[in-house]
Amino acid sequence: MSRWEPNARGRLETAALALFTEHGFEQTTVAEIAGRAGLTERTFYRHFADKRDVLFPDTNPLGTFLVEALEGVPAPAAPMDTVAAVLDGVGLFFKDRWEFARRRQAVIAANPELHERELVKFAFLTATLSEGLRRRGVGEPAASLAAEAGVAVFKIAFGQWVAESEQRDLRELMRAAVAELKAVTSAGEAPG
């Protein structure tokens, strides 16, 4: 193998996801991932601390994208309108990533040990969003409530989006979930 391989990280991610899908997360070794990618284990460890990091990278690109989307929302917007605009931007982040997201989610769903990491990721996203709202002048508890609601909307819409039979795009699903949330929380309206 040569010293330098182009797109090593991407190749490792692709190989890992394929092996996790074929053989299961627990049964897949780092050596197998590196071998499938045509790389060495040492190269794997240059990019990832362990095989879980393939699914949950230390540098969370979604968190970074969320902060950028939040900064792009014109002020002053109501907290939930800000969150809705951020979610719309997050939908763009996932554009053309359906197959990867679907396969990744299937691996996580099949492995209870990965559920905790997924919850930590959602907690990080909630904290990032609530902190961004506070920086925009949204007080408590409104910032935390809006952030929690936004991440709940994302989780529900994302779960629908990665389903095999779903035809709508993530942005459409999140917009529908935000509208439903607003409907069930409107004063004087009964859910249903």
Contents of the next structure:
2 protein chains.
Amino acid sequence: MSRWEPNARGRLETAALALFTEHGFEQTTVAEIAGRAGLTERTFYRHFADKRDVLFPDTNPLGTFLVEALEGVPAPAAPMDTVAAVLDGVGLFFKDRWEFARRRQAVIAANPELHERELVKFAFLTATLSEGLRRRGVGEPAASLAAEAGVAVFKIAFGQWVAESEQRDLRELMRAAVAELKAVTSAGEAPG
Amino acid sequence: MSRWEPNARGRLETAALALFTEHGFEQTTVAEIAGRAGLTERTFYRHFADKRDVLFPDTNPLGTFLVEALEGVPAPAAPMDTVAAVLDGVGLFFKDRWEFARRRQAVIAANPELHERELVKFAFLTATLSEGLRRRGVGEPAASLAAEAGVAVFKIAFGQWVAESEQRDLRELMRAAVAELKAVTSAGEAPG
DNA sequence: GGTTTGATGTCAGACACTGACATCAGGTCG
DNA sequence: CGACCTGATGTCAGTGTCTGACATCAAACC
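To test you: the structure above is the form predicted on its own. What is the structure of the form predicted together with another copy of the chain?
Every chain and every other molecule in the complex is listed next, the one we just looked at coming first.
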């Protein structure tokens, strides 16, 4: 028999999401989260850098997934096609996480502090994507722009996806958004 | 003679930027900022919602400027052309603020917490721009995408602008970024 | 001149977060 | 087998952010 219950980190994440949903983010203290998980406040801070981080784990699967997806794209593709291919993979990634994503997003949307942290995660994805593109030979500022565009598409499509009452195909939403973005940016290019 | 020195808010902003530059953001306490401004910590929190906000004032001139610029654009323009026109105005807005922008950006870049807050301000600009476009009849998700694209262009061009050792024309950098974005998004659209 | 207003000060306190040290089951090594 | 080390946790004390409640008092207003 081991000295402690296993999966302390997971228990903290579960307890936090539950308490945030029940009482709200601000009304929940770290001590309460730790208490529900059978741990102390100090231990919470050994697993998460701060209170918000419990919803944004460092072991962000999406980040690593992104890198792998990027490497899987055939090399001689235009930047935006590469991004589109990566987004397709991301769509599959979320396939079985719709319910969880919805619950989590509800908590985040209800708390400006959490929304703020979410933006950091998006910025991290943008940086990851941009670096990946540069590694594939895309120059600046093309790489940064394509990365920003890709994450923008993801943001918007993801927002639509979790907002629907029925689960749709995230990939379709993203493909539509990519098409819309192309239309928007090319329109009026050479008027007349 | 009035009871207090005038412009308490401005004194706090000046004191904060100076102290953040000298000792860093985390090493500076709110009490120190208030002290240098001849005020108390409590008064600081009457002017700013939190410690970071002293670098991101609510009376954000850029936000209001954006709205006005948006209204100044002739109505029958394509979304991205509207955004481009607004960005041109924004470029002028920063014309005389290069030095200040550089100092401020140096402080922000040195502190993740401040960078995080900056992302919120960008998100606010995106929302403002998106809403303005929708008010002009642009539908969704085109409005959101154009807004995201515009802010992305601003972010990247602004980053280049403050990174240079000599002041260049922000408008040119943004125009180039818009052109690059169009190139990136249209490339590979209908491959041969 | 009395009253109201509003920016500030004072004080107490909750809570986020951190450093230092203690504990103790389980694995390691001699 | 026993001494030792490791690592996850607990305990405690402390700093700093941020907030609510109440006090102050020049200036404006009537």
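None of the values given here were measured: they were computed from a predicted structure. If you superpose the two forms and keep the largest set of C-alpha atoms that fall within 1.5 Å, you have the rigid core. Positions refer to the first chain, counted from 1.
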For a quick test of reading the superposition: does A152 move by 2 Å or more at the CA between the two forms, rigid core aligned? no
Has the Cα of L173 moved 2 Å or more between the two forms, judged after a core fit? no
On a rigid core superposition, would V162 pass a 2 Å threshold for CA movement between the two forms? no
Superpose the two forms on the rigid core and tell me the Cα shift of L19 between the two forms in angstrom. 3.5
